[in-house]
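In structure tokens, one chain follows: the form predicted alone.
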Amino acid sequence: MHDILGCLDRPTSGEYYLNGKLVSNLTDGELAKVRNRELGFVFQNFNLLSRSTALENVELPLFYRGMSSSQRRKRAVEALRQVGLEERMHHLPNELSGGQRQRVAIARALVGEPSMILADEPTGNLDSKTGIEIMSIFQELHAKGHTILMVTHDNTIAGYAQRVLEFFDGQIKSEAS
């Protein structure tokens, strides 16, 4: 599901519209542009570049947009501030805790001001206390108007969502608000 919604794969049938634009028939290059401008990704394993600082990791999506260095830096610092990591921006991922790495990943997802943030098991590699902290950040972002689609197998984490769809064999099994 995330692969299709994240424009990483094409549906085998049907059409997919993102913000009113048909994306299911776009070329690979066009899909890459859609991913960079419309979607923010947060992964279970963080997917941070190990030799880049937190700030450089957050700047990366803006680099691919061709944004100037000063603009990238300003927006990345602000995104790190939003997740409470401004003081750790010059640290490498291996100098950060799991929760801090996930907050860097959230900042990276936010920095491009996407239409939607796709979070794939964002608390799966974290202890329960840190998972709750990450969910608190997602709740704050949602309250500020961000659309967040999260995949989880953890019912406690799903309980933070305003709307829950349960899937079984690719079909909606239940829906709760």
Second form
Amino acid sequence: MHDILGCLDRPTSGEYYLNGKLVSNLTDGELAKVRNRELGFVFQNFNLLSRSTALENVELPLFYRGMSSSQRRKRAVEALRQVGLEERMHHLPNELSGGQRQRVAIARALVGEPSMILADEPTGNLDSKTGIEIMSIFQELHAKGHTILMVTHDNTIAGYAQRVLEFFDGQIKSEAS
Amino acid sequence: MKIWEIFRVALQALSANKLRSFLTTLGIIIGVAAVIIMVSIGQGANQEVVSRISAMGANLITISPGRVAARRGGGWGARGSANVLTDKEVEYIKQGNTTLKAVAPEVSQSSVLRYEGANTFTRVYGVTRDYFTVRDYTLKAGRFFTDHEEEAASSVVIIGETVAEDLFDRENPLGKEIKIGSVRAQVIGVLQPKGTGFADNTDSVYVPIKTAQKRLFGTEYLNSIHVQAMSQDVIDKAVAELNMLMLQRLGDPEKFEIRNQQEILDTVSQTTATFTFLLGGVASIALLVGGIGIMNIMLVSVTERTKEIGIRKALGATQQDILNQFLIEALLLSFLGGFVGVALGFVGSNLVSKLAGWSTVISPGAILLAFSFAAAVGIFFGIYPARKAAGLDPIDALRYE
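Coords for the form predicted together with its partner chain, given the form predicted alone:
All chains and molecules follow, beginning with the one already shown.
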């Protein structure tokens, strides 16, 4: 489900409209563009490039957008500031704690100003305290007007959401707001 | 996306694994260096041979007797044995031609030379003043024959350097009398050594042609006639003209043979070119193997970085972006290899010429060839791994551990 919404996979049946646009039958190249412009990903295991610094990781979506390096840098620094990591931006991922890494990932999802941020178990690899930190960042972002779609098995985490869809074996079991 | 940024990313990826990148590049380095060294040896050999042949004299054409004995019958002689060339033929050529700068008849036999206790067995040439011009021989000491000496068949001799050493050791040979066979002759000059190997002029002596014909050998026949064309451009015309003149004079194409230095030069050049091609070909196999090394490492790299590819794709990298990234990494490897290989090729071929004493010629063509071949190998062997990377499914790639 997450993969289809993330435009990483195509539905075997049914249609997917994102921002009123049918995206379920786009070509690979068009999907890549949609992922780049409309979506931001936050993964359970962070998925940062280990050889690149935090700043370079955050710049990456803008890089594939073809933005000039000075503009990229400006926006990436701004995104890192939003997650409170601007003083650690020249560190490599393995020099950062789990919570910090996830914040870099959030900055990376944020930097392209996407229509929707997709978070797949964002707190799954974190202790509960850092998990709460991460969730408060999401809350801040949500307050600023970002749409956030989160997949989780944790009911506490699900409690942060405005709207909860419960899935069981691929079927919607219940819906709550 | 700017090219130099892709380059920066590629450089970063390669420097993450420096030893591996270096070893991969080594294949290309060795290949390129081998091509450059081998071709430089081949071309050096070519230059050497050409300069040796050219040392025989510029624009040289040689007329030698053919197989048939003139007039006297007695069957077929060995090639060059026919007694057909005389002073009359020389005169005929001198008058009839329009393209020649000089005509120099030559008669020669081997003979024993003596001076006091020393003796040596060497080739004695009966020649005219023109001979030295045609063969481009100069004097180290003394003088050439005078007109009077040529006309009067004087007993004067110009000797080569080896002969001078054999007979006179460190003594000054000028003005001394030596015995050629049983005839006494005064040394009037010593030749500047010229040419090497088969076109050597050091182990021979030169007397006026009349002296040789009348006093030494007792023959009127010539061994050969050397002629010099006015320029490179008229050589073919000169050969045709000589053929015609000789045919008019002797009436039988079997009686004479005309050899053109350019022809020999062409044949030899062709041979060494084949040789160079062969050496270069063998060396380029090394380059090919280097290319396979690049492909191997790039494939490993793609597998290793599957996750990275997945992340990049999730963030919006297109297939083209990924393709470019991996292709440029492969290209960078082969270009770096190319550069270092060219440098190593320079050093190597200099070393070869120093240590082995072979002359080597590094031509820009060989460098360009080796380098562009390296680049082509990089593209060719880089494209498959890059396509493989680009074609990865983003979900599979992201889940890959």
